[in-house]
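Next comes just one chain, in structure tokens: the form predicted alone.
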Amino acid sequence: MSLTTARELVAQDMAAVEEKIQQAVGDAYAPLSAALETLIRSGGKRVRPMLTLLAGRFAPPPERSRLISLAAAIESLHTATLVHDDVIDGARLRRGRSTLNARWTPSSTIMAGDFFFARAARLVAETKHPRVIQMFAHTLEVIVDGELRQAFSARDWDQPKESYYQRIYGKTAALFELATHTPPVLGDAPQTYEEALRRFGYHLGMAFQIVDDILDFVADESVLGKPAGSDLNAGIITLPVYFYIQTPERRDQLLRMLEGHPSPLVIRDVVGMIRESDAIDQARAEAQAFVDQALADLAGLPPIPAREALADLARYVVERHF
């Protein structure tokens, strides 16, 4: 599977998103405007605004700018959380480039990823839908929240998978339902497309950061354009960790290694560990769960292009190599 058939679909509304964005940052103090830029153009897959505009086929707005407005806020507050979190992280890297965060200092970055946040918030207050923009603050809220209670769970080995998938809704899946939910909402479509819609967001959203934690032990480093085991150096307990420590033995060797302040080399070898065990299929067998869900979720809505194009979006989720 691809994002070939979305891609198309909506190609002269991308377009229009595209320079929606660049508008947004074209005005700002130079070397914060050249940053941005740099980070608009460094790649991504723009599924959040595809999601949007595909959503937005079930019942347009009346005006079309509206959802041009509406998809270029939601992409900008992605952008904006990634500044954050690469400063949260302490990452140098991301989608093999360098990030802004290993430019500039901790506390200049953190206030170009404000400017993107309030970028954001102008762009969705051009929806001029008040429901719309108070679901878009809720999804702020919601992001804080995840990122939060993933910091303070780092490390925490006893945790229940309910907090991974909390930490999981607040840090990826939060910002695929406001993608799907938002539209039908700015089209007043019926209420059933509306809850319809806001389901497969969700449930696509939390196969979506699965699979990222699983490429996170099983990508080529290359292709996932940062070091492999990332979120485990950190502490943080993703789903395949969840199941690797779920054996006594396994547990004990795991926690034996990451004591103290592990080197890469032994990140390297835990990595290892994980990716040849039956934690990786498990993970893989729920994120294909959530995308069932999902694919069932689009079955009461109009047989119209767009409703194919988000099946094979949430097919390419699980099928993903990075």
Contents of the next structure:
Number of protein chains: 2
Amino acid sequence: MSLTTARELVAQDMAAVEEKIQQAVGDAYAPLSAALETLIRSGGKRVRPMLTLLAGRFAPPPERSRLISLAAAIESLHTATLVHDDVIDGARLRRGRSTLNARWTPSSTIMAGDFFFARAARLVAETKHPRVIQMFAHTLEVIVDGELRQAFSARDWDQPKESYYQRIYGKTAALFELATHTPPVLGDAPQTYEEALRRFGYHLGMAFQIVDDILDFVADESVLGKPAGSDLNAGIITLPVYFYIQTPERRDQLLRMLEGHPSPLVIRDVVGMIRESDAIDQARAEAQAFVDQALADLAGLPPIPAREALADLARYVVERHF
Amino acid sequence: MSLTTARELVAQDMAAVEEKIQQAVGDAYAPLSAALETLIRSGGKRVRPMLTLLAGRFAPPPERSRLISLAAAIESLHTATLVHDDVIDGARLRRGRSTLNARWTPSSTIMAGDFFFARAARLVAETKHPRVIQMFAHTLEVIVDGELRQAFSARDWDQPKESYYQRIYGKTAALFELATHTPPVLGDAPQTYEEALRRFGYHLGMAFQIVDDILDFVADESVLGKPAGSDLNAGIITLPVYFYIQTPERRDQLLRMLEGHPSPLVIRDVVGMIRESDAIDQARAEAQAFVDQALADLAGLPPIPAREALADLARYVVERHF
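Can you return the structure of this protein in the form predicted together with a further copy of the same chain rather than the form predicted alone?
Complete assembly follows, chain above in first position.
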């Protein structure tokens, strides 16, 4: 399973999205544009704009350029939140490269994030579609709410699983949902398509973040591009941790080990304990369940090539690095 | 000269704007809402939404609620940039109260700023007017560009006066311009009204920031609500500094004094030197010229009470604290 089918299907549109993103950076204030360019180039797999372009195939809007702007807006919003997240987490590595935060002052990083917010706002305004713009603004609120919940719930070992789900909705699934929900709105698709695509994005996004949270325990640092256990180090309780501490003895031991300011060696030991436990399989089962739901959502859509590409993408999400 | 006439004229609409802003904060994530409420309550004179409401009188939109949303959006955007500015400047006092930055971690402050960006986006989306939304997004870009220019031009003593003007356009005048330009667009006013109101907002905003920059030298700390000379301390070259260093001897002395990390006592001495010089009167003359242009812009508008209120507001801007 890979992203090849999906990528080939929307290659031409994706090139236009890339150009749109580059262009937005090209006319930025000169001292900034080099840094922004690096940020853009190092930028991940473009899963979100790919989702937007594929979802757009079920009801192409009258003007293709509006879908391109929308996809570029969604990727820009993603970049903005990544940049601010890196300040918030104090992260110094992401995707194997040093983050902007590690090389710039926090102030410059805040401004770079704000810059991408502004570009996202401009790009989504180009859709000229009031409902799409409202959905976009609402998602930004959900994302910020998720950031806040994550910050305020750190080291709260008693939080229910629902809190975790609420947080990862804000952190990831809300933007995936936006990526697949807005294209049918823009293209004036039938209500059933709209709902199927919205649900697909939501379920896929939830699975995606659970897998990310599992990888933080099981993947090599070389694959992660950052130290393993970094969430745990920040006191963020992800699904593997949640399952792990459901056993009182394990919980007591883990809390004792993480008391105060645990050293990197202690973190590594805790990561090892969780990695070797059944908590990973339990979390993996939940990710799989979300992917199964995402695949089921596709049944409500016509069998065009984009549907198969979305299914591939969903299967890829759970299988990467496992 | 005071804001009383303007305030009375739009009192009812302003109450609706306040309610709209409070409401946006009320349904925020609980641990945050108290802090946000403080921020909102301590929030200045509401000059920007007042401008929006007054400008709206020249061509009321079909639905009053859209103008209210627009005014609340503009104030929320202003709050967002203030919050991030405080992290960027490391400011610990604003309007005589400790800033969010002084009481929270930088991360929380970033998130609080992002929260207001998100609310601003939601509120402006409520206007459902694509062109207004595009203007709003564009202004956000100009503001961020201004922040960046300010950060990158710090301690560049050779910058031309135009750089200062470009920076204060981003910092202040762009949002004033947006505040007066968007209402006639929303209300589908004649092109001449639109242009007159846009120019008025621009000229007023430029005057407002020059006056702010003068106050940073001449006002008491008790009036400023923050230490005098704080821009100078941060290496930001404002108009009084620009005029002061046009004389080579004064320039040499000032640069010598500010070398390295000048102590608060040295900053106080430099503030005193600039305050006693003719640089203040030169800057004041420029502020007055902008206000005169703003007043002239009003001639293109019908003589309704809102026009007199805008004129009062313009005169107030230069006269406050002088």
